[in-house]
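Let's start with one chain on its own, the form predicted alone, as structure tokens.
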Amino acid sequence: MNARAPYQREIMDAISNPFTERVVMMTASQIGKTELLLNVIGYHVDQEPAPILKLDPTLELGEAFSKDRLAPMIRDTPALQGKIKDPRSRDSGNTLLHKTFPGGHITIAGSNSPASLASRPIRVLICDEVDRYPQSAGTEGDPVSLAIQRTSNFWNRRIVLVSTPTVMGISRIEKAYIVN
């Protein structure tokens, strides 16, 4: 329910709209971006299963997201219980950075890790805090561009770019927001 943040409904509707490919959110800090992204992940696990990549600025931030935000959501949301198995069970398909569910999976990666951006077809791409990404993932190039390439096999891909802007004129989210 979005009673505390009704402004998020339109954003989530855009992300789930089959005619929308890309959503860019350039927002202030502490307005519920993470909760919105969790809702998007939960929706795709429960209603529209797909391979999902959640890209964070660093792998360490991705691990913290998985432990502190994603795991409690999976544990506490009745619609998700049983779709992603308990990580303690053998062969659960549930690790800290990769969780499988019927019809898809979620992979959590760091923009600073070129290996985590390679060789995975992804239908739903969630890039969080893109202004904190390095200019290049190792020697591979722009991490946002590398991640977007992972979605090229899907006609119904979703690309979600989210960030609080940093320096005007060089902000990655500002450029993406203006283009879209």
Ligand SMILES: Nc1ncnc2c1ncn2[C@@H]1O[C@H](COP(=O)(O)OP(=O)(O)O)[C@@H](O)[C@H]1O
Contents of the next structure:
Amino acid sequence: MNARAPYQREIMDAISNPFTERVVMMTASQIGKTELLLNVIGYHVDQEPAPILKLDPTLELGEAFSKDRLAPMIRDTPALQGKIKDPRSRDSGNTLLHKTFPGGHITIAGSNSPASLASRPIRVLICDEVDRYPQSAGTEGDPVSLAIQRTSNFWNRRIVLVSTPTVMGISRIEKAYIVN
Ligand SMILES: Nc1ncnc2c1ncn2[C@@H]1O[C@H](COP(=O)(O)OP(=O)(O)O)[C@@H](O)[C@H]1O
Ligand SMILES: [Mg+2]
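I would like to compare: after the form predicted alone, may I see the structure of the form predicted together with the named molecule?
Full complex below, order starting with the chain above.
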């Protein structure tokens, strides 16, 4: 549905550009940031399989994203339906927070949960609403840095940081946007 929001196209093109490692998106709310991230996930499931981490401010928000947005996209998109099994089917091996597909997986994590950030290597890292992340994931340090560490073995990694900005001067997304 690019016609409704043509500005989303350039951002999605930047994220799928093989020469781009990092994309920072700082915008108002309700302009389709999360929607566009869903497209990025769908693209990778169907066209360029990779291990993906979608990081949300909390595990609860991650679960809501999985149920309310990711699951309907998979259900309603023929190209994705056959690739990600419904978690309700017994042999799917899929859960709300971890879904496999041929060549990759999507893991959904909460920035407040260091355990959910650790473990797997990740090539495509998608951090949504980073201004709502805590300074530290438990006692383990900056959640965005912890997540970026997961990508360090991939020459073709993708790091996408997205947020509505909060307070000028201390905003995570503002800092990332200016450095970029
Ligand atoms: N290209 C689009 N076509 C149709 N609806 C869209 C499009 N982009 C976003 N929307 C809808 O607009 C609303 C806000 O989008 P969302 O991705 O949640 O915004 P944000 O993450 O920027 O706050 C959602 O209901 C979403 O489905
Ligand atoms: Mg959003």
